[in-house]
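In the form predicted on its own, a lone chain appears below as structure tokens.
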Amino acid sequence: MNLPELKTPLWGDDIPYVAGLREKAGRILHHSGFPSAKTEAWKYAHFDISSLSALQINTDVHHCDHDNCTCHRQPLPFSCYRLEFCDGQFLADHSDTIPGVYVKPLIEALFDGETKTYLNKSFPIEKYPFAALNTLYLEQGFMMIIERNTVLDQPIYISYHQSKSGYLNNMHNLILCESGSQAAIIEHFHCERANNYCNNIVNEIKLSAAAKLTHYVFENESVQSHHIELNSIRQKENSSYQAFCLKKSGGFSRHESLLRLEQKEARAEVNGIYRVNGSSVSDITTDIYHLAPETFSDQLVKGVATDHGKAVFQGKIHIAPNAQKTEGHQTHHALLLSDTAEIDSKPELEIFADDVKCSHGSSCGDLDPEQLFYMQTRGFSQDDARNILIQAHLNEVLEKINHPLIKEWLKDQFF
């Protein structure tokens, strides 16, 4: 891949710390390159990386001069605090102040040296080439600290709006949940036009002792888009992380989660639903490391593939030798509704402890013809019957959402 040339320099090249991060990322990309069909972690959902070569980095100052600017806020059926991105840029001036939460644009946190303890510390960057690409163009994103014992009364809604074609957007967010804090975050990626662009996102999340975070990701993007997201989560004692990834539309999408349960009684749930049609590709990849005793993880992913769509599920649970009395479970169920669609599933367990409860399961098949026939005898058309059964198949994941208004909004948006 020929890397994009910058029309104007990125901010921070004169700061040794920032320049060093970018230089290291450039060396990694030069040495390792981008994944191909021979790369184990990407062999089921690789793409022609040259398709991104024509994209540019948006270094222009944001102006609200187009009709669909994220600054023109769309109403939501629930109260929330808003953070706004438009065309890959974080708009602090258009974002809300959140009580008990410290939010600062990433470039300011870099300048003040506040990121040194956290940035690129939660994952081995050598194994994540798109995270290295993200660091090479490091500039956009935010640093968020949810202060000790803060319990937010409404979710933080993060809008990523894309109004233009031709951009490679690299966004890096640091989210630090201090001890005893409780919050919910909704990431909403949306685009009203068939724009060609790539969102390359890295979220580094740290949950201190007894912190609780619910994390929703809703992708509703252009059929010509690429979406590559790495969520790297570190959890301390008695913390809780619950995630929901909903993939409605897009071109190529890879949602990757790396979780490290580092102390006793850390809990994680990573759930997802997807629909792939046309020639879209959806990849959900998860690595969960149980590194301490009495930790718990559970994963449920359900999906539907039609037309020439392709879906990939890769889930791995690692149980360290000292992680006794640990539970780890993962399940993937998919509907394959076309002879030309494809679903690849790769669940894995690596267990090095004796006293554990672990399981994984995966299934793939068509709709039950008897159920279809029964519904048609009750007056439903074949299309209506199929849609109802598909929705019932996916609803099991959505029913895990505890916030009723968010649940109904996501159902209305997804179906």
The other form holds:
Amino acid sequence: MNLPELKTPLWGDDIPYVAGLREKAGRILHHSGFPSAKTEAWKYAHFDISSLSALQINTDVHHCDHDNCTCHRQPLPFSCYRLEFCDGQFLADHSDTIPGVYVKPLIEALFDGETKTYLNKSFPIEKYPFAALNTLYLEQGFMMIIERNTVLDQPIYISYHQSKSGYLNNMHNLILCESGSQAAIIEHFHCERANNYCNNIVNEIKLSAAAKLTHYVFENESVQSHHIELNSIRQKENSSYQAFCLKKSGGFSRHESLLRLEQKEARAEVNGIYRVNGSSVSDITTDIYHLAPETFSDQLVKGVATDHGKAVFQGKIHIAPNAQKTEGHQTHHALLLSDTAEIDSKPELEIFADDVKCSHGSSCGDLDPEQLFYMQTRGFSQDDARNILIQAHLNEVLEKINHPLIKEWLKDQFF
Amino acid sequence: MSEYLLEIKNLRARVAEKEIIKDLSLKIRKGEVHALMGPNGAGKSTLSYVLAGKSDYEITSGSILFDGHDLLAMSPEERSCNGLFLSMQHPVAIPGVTTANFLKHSVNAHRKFNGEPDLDAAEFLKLMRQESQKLNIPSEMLKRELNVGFSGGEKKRLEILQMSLLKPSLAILDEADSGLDIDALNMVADGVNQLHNEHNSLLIITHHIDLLNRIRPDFVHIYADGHIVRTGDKSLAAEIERNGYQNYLKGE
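For comparison with the form predicted on its own, would you give the structure of this protein in the form predicted in complex with the partner chain?
Time for the whole complex; same chain goes first.
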């Protein structure tokens, strides 16, 4: 594939550090290329790279007439601090200031040299071609510092709205949770039209000692969209990260998480639900590295595949030799509700320590005919019974959400 | 109007290649209580499933009229909404669906079928509380997921609660007494007796006379090898209790 041409120079090309990052990313892409059907990590959900060839980078000044566009300040049933993206651009002017949280557009942070310690430091970029693509066009995104011991009274809601077709949006966020801080972040990707675009997101998240972060990613993308997201998380002692990846709709979506539990008593929970119908593709790929003793991870992913939908679950738990007294659990349950849908599941454990508790399980099947029959004998129509059972299946994940209003909002959105 | 609420004529049914119901005929009038007793494996539960409309069974011949209508032409939900209720021997658990929510859906599905507006949450809660108190069902149980972790007695009481909410014209109680202690048995029997009147009928499938001492049947049928081998009054149940089924299986 030919990379989109940079017709307009990006901000920061004159900063040697930024230019260097972009140049290195270009070299990696040139050398390794994009994943093909033969690339193990991508073989089940193959990404047709030619679908990007018609897209371009949005380098204009923001022009969706944001004050009038439908995405702006959509009412939400919970109070929150808002950050706004539209068509791939971070709109600092439309975003709230958050007490105890430092937020700066990425390009400004790049100018000021604040990102050097963090940017592309949390994952091996050679293994992530789309993160390399993201870096090649590095410009949009933000740097966020949730300051030491800040306990946010309401969640940070980040709206990623797409108003137009034709853009490849590369967004890179650095989220630093300083020690003792507590916060929740909701990333909401939405598009009310059948736009054709690609969101290519990299979130690098660092949790310092005893920091807590709940991270919701709610994908309600267009059926023609591509969504590629890498969440790279590093956790220090006694920190706690809880993630929910919630895929309601989209075209092609790959949600990848790389977690490194670097110090003892770091805890991570990575949950997800997906619905694939039509010809949509969902891939949830997770690598969790237990690198220190007494670390804990748990994963629950549930999904439903209908029509020609295709879903991929790949989850790997790695336990380093010194990570004794560690626990890692992983569960994936999917409903496969049509003959033409497909689900590929690849759970893996890689354990180099001997005093650990690990489990993984994956199942895939139809709705339980005994449950359906029971409900019908109580007057439920077959369609109602099926819908209620599908909801019940997915609800197990949503029920893990602690914030009651966010939970209700997501249930309303999903069902 | 038909004289009979339920009229089964020469019914034959099989699952896979095995014939389980073999030339069964049974007629139940409005207001009557019938008991069906029989040895294990006689096909009693199969009959209850066939009546409720489970698709695993193939009807090879015969007919079933329910209130004069062809029952076999109806889907399970149509049978339910038309007034047939099956209290199952082994009610399934449905994780992720609370009992109260399930009951509300069920009641409103029936109301919709009858052209009545849905009950709102407050109206339903009032109705549910009123009926559940009669069966000594604590509201805590109604907040739990349907039948998840319920004891045998709780499951059976919940079946009877559903019966009391849906007010069927024909209730089939498939071993509603199995696994119950004496208190739970009394609660189930009291619940059923409160609901029974001259407008509705009961078909009680049981192994034990205990339940029939509490819910008095008008007819007792002995069901063996797929059909009824003997019909009598309540004294037949007592005889079975004393002598077992052997006398009725001879010559089969």
